[in-house]
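Presented below, as structure tokens, is a lone chain in the form predicted alone.
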Amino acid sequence: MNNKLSLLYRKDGTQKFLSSLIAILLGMVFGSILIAIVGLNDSDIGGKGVFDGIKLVFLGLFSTGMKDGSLTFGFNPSLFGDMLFRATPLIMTGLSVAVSQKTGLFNIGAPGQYLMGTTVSLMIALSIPASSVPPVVIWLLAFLGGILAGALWGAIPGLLKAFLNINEVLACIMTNWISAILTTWLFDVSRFSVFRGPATSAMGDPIVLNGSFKNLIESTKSAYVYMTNYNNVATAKLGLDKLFPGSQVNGGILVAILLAVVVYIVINKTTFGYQLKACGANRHAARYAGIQDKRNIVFSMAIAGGLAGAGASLYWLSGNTEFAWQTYQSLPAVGFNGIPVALLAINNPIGVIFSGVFMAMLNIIGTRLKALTAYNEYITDVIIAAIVYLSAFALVIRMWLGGRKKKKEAAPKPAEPAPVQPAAEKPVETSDPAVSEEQKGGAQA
């Protein structure tokens, strides 16, 4: 038994994985030291609000309410089923940034490709009018919309990489406030809307789409887009709404795993795969071997703007978000929180999946704080920096469980005493002519 476990912590995916278990681990335990802090020097908060917000920190998903002044606890599906829809973004972020980490890039451009991918899918998808195309065919054409958006986007930082040996990072960052100020000027002045209406919104609200994706039906919506349920547009829920009642969860989650099912295949058992870590761990040696380093770094960007796409895809399509189209002034959050999910990760697909719904969680826990303590819900934003800061050092907690494999395999072991050999009879010498020849040879025998 100890045999197999020793053999199990050896494992690098053994070790991967406690390294990001102990950055969590290490993370809430500073979030639930920075609560006592600031609790303990608010007289609002006091002793008991202290130790229900570091209830709230570990057991927040679980939190059903208050009662008679005390926090109650339970399986709450609500909560449950919208963490798993504001986790569909963060997993096909955190694969964007995976994938072109495989390769030796740093995607710091998944915002940019994130609102590009946005864009295309919600324009698609309020434009075709749901009278004439089944809203079925809609959402796959405005889904794949966003996915060759997403994609075109990421390929730009790649052909710079690729052709100039521009660094990727300075190229992201361009091409992310080049998105943002696109996507403001194409939903402000865009006039390309064919659908014409007078439709029936998914609330029974006639209305009419006078040719622009803003919403003016609601005067204090004025800076959003349509939801796409005004088209009758929406992600299916397949069952997912009965599991979880009152959330906003849809079958976009289930996209979002299958398709890092997809990426861990691609990445781990393919040729195309091989080639793509190949470059990342060393470009100039892959090309002598014969791959194609350019080629592959212009699809390595190409499949992580993709992914970034599809994220921003199967979010707004849920139908039941809305666009705020003045995005010029900042950049989606969830494009940066990729970073921080596949980094606990450790840029495994498979592992995206978790981090991206524990990140989710953390934001569940934020909400519950703010609801049911004094404290506000940027505090988890604060837990949310420690563990990315520790996940950065997953790599130096990974070599200190390494090390201590090492130090207790080379650990000198008591000398066994040498075997005892037989010592040889010497020959006798004499010169004593006395002796005879056969004397001799008998002591030789």
Second form
Amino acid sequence: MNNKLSLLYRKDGTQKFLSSLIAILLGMVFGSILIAIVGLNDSDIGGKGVFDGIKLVFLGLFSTGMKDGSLTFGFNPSLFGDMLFRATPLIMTGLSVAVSQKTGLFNIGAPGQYLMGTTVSLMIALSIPASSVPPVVIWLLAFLGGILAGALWGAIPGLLKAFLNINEVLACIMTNWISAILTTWLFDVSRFSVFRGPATSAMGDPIVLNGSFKNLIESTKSAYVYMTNYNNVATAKLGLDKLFPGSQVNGGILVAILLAVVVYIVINKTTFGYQLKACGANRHAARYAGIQDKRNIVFSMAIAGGLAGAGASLYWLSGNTEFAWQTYQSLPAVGFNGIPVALLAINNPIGVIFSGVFMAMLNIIGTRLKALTAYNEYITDVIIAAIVYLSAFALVIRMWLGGRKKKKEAAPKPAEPAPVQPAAEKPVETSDPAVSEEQKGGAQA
Amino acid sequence: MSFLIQQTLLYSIPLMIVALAGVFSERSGVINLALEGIMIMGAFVGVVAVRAFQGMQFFIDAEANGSWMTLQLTGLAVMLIAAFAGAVFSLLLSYSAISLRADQTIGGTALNLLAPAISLFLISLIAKQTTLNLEGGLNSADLFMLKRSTLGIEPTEKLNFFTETFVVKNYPATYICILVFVIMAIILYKTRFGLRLRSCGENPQAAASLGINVFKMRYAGVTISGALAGMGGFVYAMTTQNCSANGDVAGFGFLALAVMIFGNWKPLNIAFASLLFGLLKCIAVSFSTLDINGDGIYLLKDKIHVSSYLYMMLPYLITLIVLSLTSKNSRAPKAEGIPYDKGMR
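Requested next: the structure of the form predicted together with the partner chain (the form predicted alone having been shown above).
First the chain shown before, then all remaining chains and molecules of the complex.
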């Protein structure tokens, strides 16, 4: 038994997993420290506020509200559903970053690819009248359009990298901002032919969209694009709304999980995947072995872009999300958060599912903090940033884990399993609920 | 015309100084993607510092008496505070990139995520909203801008072109930044320290063999970079955002990165590149009200029917094109992005 444990501990995968857990734990501790520092210096918050804040950071997913001034905890299906809903685009952008990493490319362009996917899929979803084409077909067309747009956008830095050897990070940064401005431009000037949507307003009349993607029907909403359910286009719920009543969850999460599995199979079980990885490991050696490195680099970036675009489609086609089209001054955080998602999963597509859900959980925790305490949702962004920073030297943590092991080997044998227990158990306490619950959710669905 | 030049300067100067910040870091061998984050940090700390000064008696007196010299000196002090904040913040990057030899791109990205998160977290706690303004609804112009009244010029007096353009309605911070830019460029190119720093970005092993401490030099490069970017962030917030902080500098840090690439990592080229990009930014922002020769015709809006979005996009497009055209003979530092390893000699 001890022998098995130590074997497991020594495995590369385990050490990677542990280093991610350590990064998560340290990130959350850092967030808690910040909460404590701020709270103790602010007389409005005080010791109890600090305690509540820290409790929420770790257990926010199970928060059910506030009763008589103290937090109550329990299973909250709407939070779980929202978590799965928000996890959908995160899993996709995480996959996007992970796939490009396999080819040795750092896809910081996911925000841009995500935006292009958003633009194209929203435009398709809103401009084909649901009165003449079945909504399911429109949904599929919009989904594929989003993927294609993302793929094309991702291919640009890929082409520049493959043929002109331009650093993909720089090219991605430029294309990100170009897409941010392009999105605003397109939504600002585009018109589609006026049609009578089959969706009905609260008054029972058919809604006549006014030929602009901007929501000009409802006052104060002109900064947003119409929700796709104005055109009766919405992702099927597939019964998940029954499972998690009161939440936004829909079938998109299942599509995301399915895509993650597909990516896993392609990367690990096919020749094409092997070629991608070979180019990542050593581009020149791969070429020497007869692999077309340039083609694979372009493909890798295009796939990455397509995945990010798919994430955008899944999120915005849900029917109940409103896209603020004035993006020219900022990039979507979901795109950048694909980086920590992939980092935490050590670029393993299956791991991305869990780290994506974890990131979404942090997101939900943020909303709970804002709703129930004096703190605000940005603390979870701090935690995410801290995790990214720590993942940057995950290698050091791994070396530290490995190094400790070696020292123990030199020591007398009976002492061996001792360090395993605390290291393996501590992180599990905090993050396991999310993971195991997610598994349950997936299994039930 | 005066308006156009003034506005262009407002946008160019932060770009120029932050692009030079990028040069210092990259020349020492560390890719600094965190320019955006450091700018956000500098802007946030700067605005907090101005608010702190607003509570002090000497500042209140100076404001009441209109003693603009005191106000300007305070502005300068805040610039130094912002620079210090940027330098401290950039230590996070240097620690991970230099001491721990971690991936510099990921480290920079982490800082870019961290800066808006921390500043928005604190701004929301201080201001109960996402924008931190000056106390008492004051404008940045009230405190730090040179006005006719501060210089004792009558409102109706006709001014010559030079005064009209470069003195009235200008921020002295602009000229301080230009001065800093020149000094730092000379340090980078004409001093022993600068040569050593640059050598660490080209061939750190060779530099080390000549007795240069590569770690120290890279720390110096990134820290100077952080200081300049932090200062640039505050100057940006002061001159174009009315001295407010909202955890965002609208991609200026990345634009500065583009300026640096477009300027081929050389200060003089960067100065021109930032003027060009600043002009484009200025055109994009004041597109519909830009009256270049003062004849009441809005040339860009009414005569040249090109969307303002194109002008916004151009800097990034130009950079991409320049990157593709010059990829063969780019002057990018050779060792940038590669952690220094003594054993690689």
